[in-house]
Structures are given as C-alpha cells and as structure tokens.
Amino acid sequence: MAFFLNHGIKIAGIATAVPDNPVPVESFTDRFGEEAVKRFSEGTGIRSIYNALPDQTASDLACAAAEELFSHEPVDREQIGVMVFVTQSPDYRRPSSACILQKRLALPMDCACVEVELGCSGFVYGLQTAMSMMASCETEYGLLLIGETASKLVDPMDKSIVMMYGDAGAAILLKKEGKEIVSTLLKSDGSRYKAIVLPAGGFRDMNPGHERFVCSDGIERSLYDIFMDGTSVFSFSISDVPQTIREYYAKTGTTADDYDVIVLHQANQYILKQVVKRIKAPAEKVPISIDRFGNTGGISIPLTLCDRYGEISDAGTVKALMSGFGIGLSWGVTAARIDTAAVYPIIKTDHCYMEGRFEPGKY
C-alpha cells in the first residue's frame, strides 16, 4: 500500500487564481439549445466557469497565485528549496514549465524544481511529492504550484464537457514546523487510461489528421480533443474513491467525525453527493465550488478551500480531509491541519507571460 507519513511539515498558506474571463453556462444556449444547457447545469450543478484568455497558460495562473501568496506570507524566496509544479497544460513540450516558473518567481538556483504531469489527483500527489522532497533535504520551505487550462483542449461543440472545464491556478506554501503528521494514501490504475484521454500531440502520435469522427458517446471529435468515457468515470468515482477514503479511515483510525471539513475534487455535483453518502460524511462538512468555477482539475481542492475560508478571518485551524481523483486513472487521500487565516481569497488575473512567446527567426 502506498501510504505515506510526513512528519513536521505543514501547509503554511494557500492562494488561488482564476482567469478574468467568467463564462456563464447560459452563454452556450445559442450553441446547444436551452434544453441541453439546462439539463447539463441541473445534472452537474455548474452555473459558470472561468476560461483562460487566448495567450494565458497554466503557468500564468499558477504564477499569479504564487505572487498573491507571497504578498501575504512574509517568506524569503531564497529560503524555498523545493518547488513542484503540477500540470497537464505545460507551456512547451520542452523544457519543463517548472524551470520557467523558477525564473519568473525569482526562486534561488538552490531550489529543486520538478514538474509532475497529473490532472485531478494533482493536489494530493503534488503535496506528497513536495513533502517527500522536503523531508530528504535541509530546506525549511517548499512550494507546490498547480495550473490547468483544460478548456483549450476541448472541442467547442462537445456539449458533454465544454461547459464543465474551468481553468485556474494554485500556490501552496509548505513549511517545516512542529510535530504534525500528514498522512497520505495514493493509488493508480493505468489499465483504465482510456477513460479520459487526449490521443494526439504526444510522442505516440505526434501529428495525426484532424478529421472528426463520431465517438462511442455519439459526439463528434478529433484526436486532438479530450475524450471522457462518462459511464466509466462515474463508476470509478462512486466506487473506488469512497472505498479508498474508507481505507484511509481504517489506516488512520478516523471517521468523518474527526474532520472539520472534507474537500473532494469538484468533478460534478451528482458524483459529489454519491461520494459523500458512501463515506458517511455530513453534507455541511463538504464545501462546493463547482457551481461557480466548474471542474478545475487538480486545483479544485485548494480553490474550494479558498472559496470556503478566503473571506473568513476568524475560522481558526481546521482539520481537513482531502481527496483528488481522475485522469490516469489516479487518485489519493490526505489530511492536514490548516490555519484558515493563511487561506486567501480567490483572485482574478489577466496576466500573460508574453516574454515566453517565441517568434520564428528570433531565438
């Protein structure tokens, strides 16, 4: 079992950012018809999403979140010795966007920068990766960044997911302090990799044709568009995920009653309700942000925390159970004590790193 114990490392701050481009689901009425949009919104709970601007990337959103975090937390950037960036929307095929973020955020050359390609499980996996690296070195501080612009990878006529994916970025400051133990349980099942997949553009098939074809769900796509087998993903989400949370309960000797808040990946409203029922959690302990931000992948957990506590100044320290799950298939559960005074309001940003755009013959 991939069960990890992290000693003496805490979450010291959380900031998140969304593009300054809100998109209400009603705006899709002309494209799909009023009835289809209504059915989608009622089924998923999504009323609006935020889509990245044309030149805005996942690293731009993560960078904005990090700068917001630094504006509140008096940490010397020279003391950050580990930075992990989680994304499936990198700036380039090469080099790693983590190295570019190291430059943009003025982190020291002594900072080890790593990029992790994971989606909806990215917060839990990224947190464990960063904490494991910190535990093995002398650094006092670490930084976990997450960014996603999945909206740019969806066929605009795909009514099953074009209204679902929101874009966002997150920054989580980690600090060695105290005797707190953060325990994490991670799982993956590559045998189901086709459940959520974008086939084209990788090195298996770099330049296939752009012809459109009807997929198994009756929707036309090309190989350059995200495909999601909704039935398989739903089954996984309401079976494997609750089972793993119950395993986590057993491994840690806890129940839902031991946590102040239970933050689940914001897949869709119906899935959330089913998971909550199966893990025997009170609905009031499970905050919802998908209605206003959509499915933001790995950012959805920190985004939901910022949505819940960012505007509250006196909530104190909470014990949070957190579970991310999705593409891969990949999923995990973790828990940590979080000082809500260090959980900051969600910001909107239109920042784009235009210096990162290459022009033919100019490099």
Contents of the next structure:
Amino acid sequence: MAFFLNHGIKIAGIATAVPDNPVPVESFTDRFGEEAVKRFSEGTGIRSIYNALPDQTASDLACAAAEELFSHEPVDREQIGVMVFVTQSPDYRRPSSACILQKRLALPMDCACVEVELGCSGFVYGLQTAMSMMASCETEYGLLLIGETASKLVDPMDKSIVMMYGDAGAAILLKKEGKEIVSTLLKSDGSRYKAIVLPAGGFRDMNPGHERFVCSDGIERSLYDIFMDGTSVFSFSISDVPQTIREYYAKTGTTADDYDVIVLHQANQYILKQVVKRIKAPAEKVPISIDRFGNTGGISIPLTLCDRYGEISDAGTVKALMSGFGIGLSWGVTAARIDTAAVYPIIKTDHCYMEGRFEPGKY
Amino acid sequence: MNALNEYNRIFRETFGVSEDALNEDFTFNGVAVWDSVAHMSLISSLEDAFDVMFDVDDILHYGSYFHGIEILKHYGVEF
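What I would like now is the form predicted together with its partner chain, since the data block earlier showed the form predicted alone; can you produce it?
What follows is the entire complex, opening with the chain shown before.
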C-alpha cells in the first residue's frame, strides 16, 4: 500500500490564480442552445469558468500564484531546495516547464526542480512528491506549483467538456517545522487509462490527421481532443474514491468528525454529493467552488481552500482532509493542519511570458 | 407518495420530455439527451426521492426507463 508518513513538514502558505477571462456558462447558449446549457449547469453545478488567454500557459498561471504567495510570505527564495511543478499542459515538449519556472521565479541552482504529469490527483501526488524529496534532503523549504489550461485541449463543440474545464494555477509553500505528521494514501489504476484520454500529439501517435468522427458518447471529436467516458468516470469517482477515503480513515484511526474541512476535487456537483454521502461527511464541512471556477484539475483543492479561507481572517488553524482523483486513473487522500491566515485570496492574472515564444530563425 | 408518479416526474424533469415518451424505447443508448450529465442527474434525483444508495453496478447498468423500475424494486421500492 502506498501509504506515506511525512514528519515535521507543514503547509506554510497557499496562493492561487485564475486567468482574467471569466466565461459564464450562459455564453455557450448560442453554440448549444438554451435548454442544453441549462441542463448542463443544473447537472454539474457549474455557472462560470475562467479560460486562459490565447498566449497564457499553465506555467504563467502557476508563476502568478507563486509571486502572489511570495508577496505574502517573506521566504528567502535561496532557501527553497525543492520545487515540484504538476501539469499536463507544459510550455514545450521539452524541456520541462519546471526548469523554466525555476528561472522565472529566481529560484537558486541548488533547488531540485521536477515536473509531475498528472491531472486531478495532482495536488495530492505533488504534495507527497515534494514532501518525500524534502524529507531526504537538508532544505528547509519546498515549493509545490500546479498549473493547468485544459480548456485549450477541448473541442469547442464538445458540450460535455467545454463548459466544464476551468484554467488555474496554484502555489503551495512547504516548510520543515513542528512535529506534525502528514499522512498520504496514493492509488493508481492504469487499466482504466482510456476513461479520460487525449490520444494524439504524444509519441504513440504524434501527427495523425485531424478528421472528426463520432465517439461512443455521440459527440464528434478528432484525435486531438480530450475524450471522457463520463459514466465510467462517475462510477470510479463514487466507488474507488470513497472506498479509499474510508481506507484512509482506517489507516489513520480517524473519521470525518476529526476534520474541520473536507476538500474534494471539484469534479462536478453530483460527484461531490455522492462522495460526501458515501464517506458520511456533513455537507457543511465540504466547501464548493466548482460553481464559479469549474473543474480546474489538480488546482481545485488549493483553489477551494483559497475560496473558502482567503477572504476571512478568523478561521484559525484547520485540519483539512483532501482528496484528488481523475485522469490516469489516479487518486489519493491526504490531511494536514493549515493556518488559514496563510491561505490567500484568489487573484486574476493576464500575465503571459512572451519571452518564452521562439521565433523561427532567431534562436 | 405514489412511486410510479414520482419516478415519472423525475424522468420528465431530468430529460425534459412528456410522459408519453416514457416507454420501452426510452433507453440510455436510444435517447440523445440521456448523456453522462443527465445520467448523474437522474441517479442523484432517484436516490434523493426514494432514499436509496445505488451500488455502482446498478448505476452503470441503469440503462432504460423500464429496467430502472426493476432496479429500484431490488432496493425495496414498491411500484
């Protein structure tokens, strides 16, 4: 069992950013019709999303979140020895965007930078990766960055997804301090890799044609568009995920009562409702942000924390249970004490790293 | 509560159809608006209305208006 115990490392700050480009779900009425949009919104709970600007990348959003974090947390960047960037939307095929973020954030050469390619489970996996690296190294600080622009990989006529994916970035500062133990349980099931897939553009099928065809859900796509088998993902989310949370309860000797807040990946409101019911959690402990931000993948957990605590100053320290789940399939559960004074309001950014564009013949 | 009336109401409201449409042809594969979002909405409404919690297999195989009635009977709902 991939059950990890992290001693003496805490979450010391959380900041998140969304693109300065709100997209209300009603704006899709011309494309899909009023009835379809209304049914989608009522079904998923999503009323609005934020889409990245044309030149804006996942690393831009993560970078903006990190700079916001540093504006609040007076950490010496020279002391950050580990940086993990979680994304499935890198700037280039190579090199890793983690290295570019190291340069942009002026992190030292003594900082180990690594990229993790995961989606909705990315916060939990990224947190564990960063904490594991920190535990076996003398650094005092670590930085977990997450960025996603899944909206750029969706067929604009795919009504099952195009109104669902919101773009965002997150930055989480980790610090060696205290004696708290952060326990994390991680799982994967590659046998279900086809449940959410974008077939083209990788090295299995790099340059196939752009012909469109009808998929099993009756929606037309090309091989370059994300496909999601909604019913399979729904059943995974309401069976494997609650079961893993119950396993986590058993491993840690806890129940929902032991947590002040339970932050679940914001997949859609029905999945949230079903998971909450199956883990016997009181609904008031489970914050919701999907209505205003959509499904932001691995950022949805820190984004929901910032949405819940960013604007209030008297919540104190909370014990948060957090579970991310999705593409892979990949999922996990973790829990940590978080000082809500170090959870900052969500910012909007139009920042794009135009220096990162390469011009033919000029490099 | 009349179970059939309630069952029909949920189908009418979830799919935006009249009661006349609820027959043996009303299936997941045969009705265009019965997509994955509508399926989640249907399952959630049925669970709330009949105070049941479906097994995952039943959610996956909840493929038609009539088959759904048989599934609900297994959970003790009397039609």
